[in-house]
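Just one chain follows, in the form predicted alone, and it is written as structure tokens.
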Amino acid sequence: MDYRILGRTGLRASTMGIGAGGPSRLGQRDNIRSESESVALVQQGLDAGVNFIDTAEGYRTEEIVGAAIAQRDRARIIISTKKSLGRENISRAALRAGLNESLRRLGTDYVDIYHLHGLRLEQYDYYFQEILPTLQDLKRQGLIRFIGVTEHWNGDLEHKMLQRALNDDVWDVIMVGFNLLNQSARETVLKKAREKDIGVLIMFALRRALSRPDKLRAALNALVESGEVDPGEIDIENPLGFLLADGSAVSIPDAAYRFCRAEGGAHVILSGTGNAQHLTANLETFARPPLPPEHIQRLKRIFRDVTSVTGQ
């Protein structure tokens, strides 16, 4: 397992981070795991190096979480949990409850890094106002580590949110949408991250466009249609083969995740999961060599134009 310096916290995490929401949400989403096994599937991850856990109060695998690293060395692990927010403004006092629940759930002292979950650019200026400084104090008490905020990126694809966070310079870590289908992020909000040495986590690596073949010749058609993709340069029907041909990648999803591994100023790439065997496959992804140069060129160069899709 590679490891980096996730940004200016200091904290060495794993590229890969166990994202504990998603689709599979430890297998609990669809209850087709029992709570031990979702624990025992965490702990396979902890296992082969992983130590960056990213869960929140809204997917309801805190408490899955905390019973998987209850006999860890806590110190040696990185909790990044987040409190939810919705459409109506949350008070200073939910926000406390909220954590002191999360802690709860979690059984521990502290969390590493605790965000703002979700935030949408018209509520920014309420939650950066009257939100941040209960979460500063929190950070001077030692509750919280570090500071975050994570982005809705299904109502927000031009990363309008992000851009607007990355004025003020409070925020620690952010959590961004980025995949190889839309790089948007690269310019709009992965250089000024860069610059400021913020922790910068990506989510939405692999989506149903990048797991189904019939999903991504979908995307893939709407993207011609919108003139964002060029259909001279791909084959509507094997749109990725080339990452397969050479053998360069086992799958697209293996070629996703290693391409947003080599994505400058990413540290931290979410990869959720509901069984043993298909932890083990992200695994052995995350420990293979990067994409060829070539390969990446190419990609960046297919998508370049790409806003309006997430693959999901």
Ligand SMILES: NC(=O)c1ccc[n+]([C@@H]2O[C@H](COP(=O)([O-])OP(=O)(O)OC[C@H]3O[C@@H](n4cnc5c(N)ncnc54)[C@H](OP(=O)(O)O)[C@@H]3O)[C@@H](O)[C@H]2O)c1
Second form
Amino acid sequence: MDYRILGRTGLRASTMGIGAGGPSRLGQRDNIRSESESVALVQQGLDAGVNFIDTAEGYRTEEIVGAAIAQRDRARIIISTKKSLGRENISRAALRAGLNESLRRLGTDYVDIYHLHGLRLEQYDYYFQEILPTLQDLKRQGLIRFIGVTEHWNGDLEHKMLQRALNDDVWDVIMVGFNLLNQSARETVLKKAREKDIGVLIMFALRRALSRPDKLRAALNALVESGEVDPGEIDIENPLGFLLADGSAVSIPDAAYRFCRAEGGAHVILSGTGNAQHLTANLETFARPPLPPEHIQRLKRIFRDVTSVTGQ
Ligand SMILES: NC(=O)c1ccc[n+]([C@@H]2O[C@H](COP(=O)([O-])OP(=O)(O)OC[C@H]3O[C@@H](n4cnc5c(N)ncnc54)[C@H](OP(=O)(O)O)[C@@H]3O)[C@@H](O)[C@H]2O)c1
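Cool, the form predicted alone is there; where's the form predicted in complex with the named molecule?
Complete assembly follows, chain above in first position.
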């Protein structure tokens, strides 16, 4: 496992972060794993050198994360969690109460990064004016070490909220959607985050389109149809086959994670799974060298105009 400094936070984070949400929620979303199996998954990651775990009150996995870290050295683990926002603006009291509940479920007395979860552009001014001061107060009290904000990518394809947030010098960490199919955050978000030395967490590295062949095919057909991908540049029957043909990557998920990991300005790539074999494979992926530059360039070229899909 390699480690990167998470921007201005100065935290030394593993490049692979365990995502306790996403389509799998550590196997809890469809109850395909027992709680102890999910705890074991997190511990498998920690044993392999991952020190970054992302959860949220909305994922209902904070207690699992708490159980997984209970016997570990807390100071060596970076816990990122989030306050759900919903459609109605939340109050300052609700934010404080939410953090207290997260701390209780996580079994800890501080979180390293506390985010506003899936903030939308139209909510931004309220949260900036009314809620940020409370976050800053909680930071002064030592209950949270750093303040973060995550986007709602499926509803904000142009990353408008994060573009707005990057104008204000108050966010220590952001979470942005980025993957080999849709690289639009490179210009709209990552460039400025880099200039401002903001910690960047990448979500949607696989999601469904890059973890399931049927979804990949559907996404590519849609992209050819919309004109965002030139059919002359891909083999529609085996669109990413070139990554595997010369042995550069062992699977599409392997290529997808390594593509994100090579992206300038990206610090932690979140990886969510409820499957121990997938976790083992993903840990191996993060130990491999970067994808060959010619493949990275080719992926940048093929998907350069894509803005309409997230890989959802
Ligand atoms: N707005 C937000 O704040 C927000 C939104 C989304 C996600 N997140 C965070 O980002 C994390 C990552 O979530 P994501 O949405 O980006 O999903 P992801 O981690 O890109 O996608 C994971 C999906 O890929 C599958 N998978 C993982 N490894 C695989 C492998 N080696 N081979 C085949 N399939 C594999 C998983 O299914 P299996 O269980 O079958 O492996 C899962 O369904 C979340 O856990 C969460 O922490 C935050």
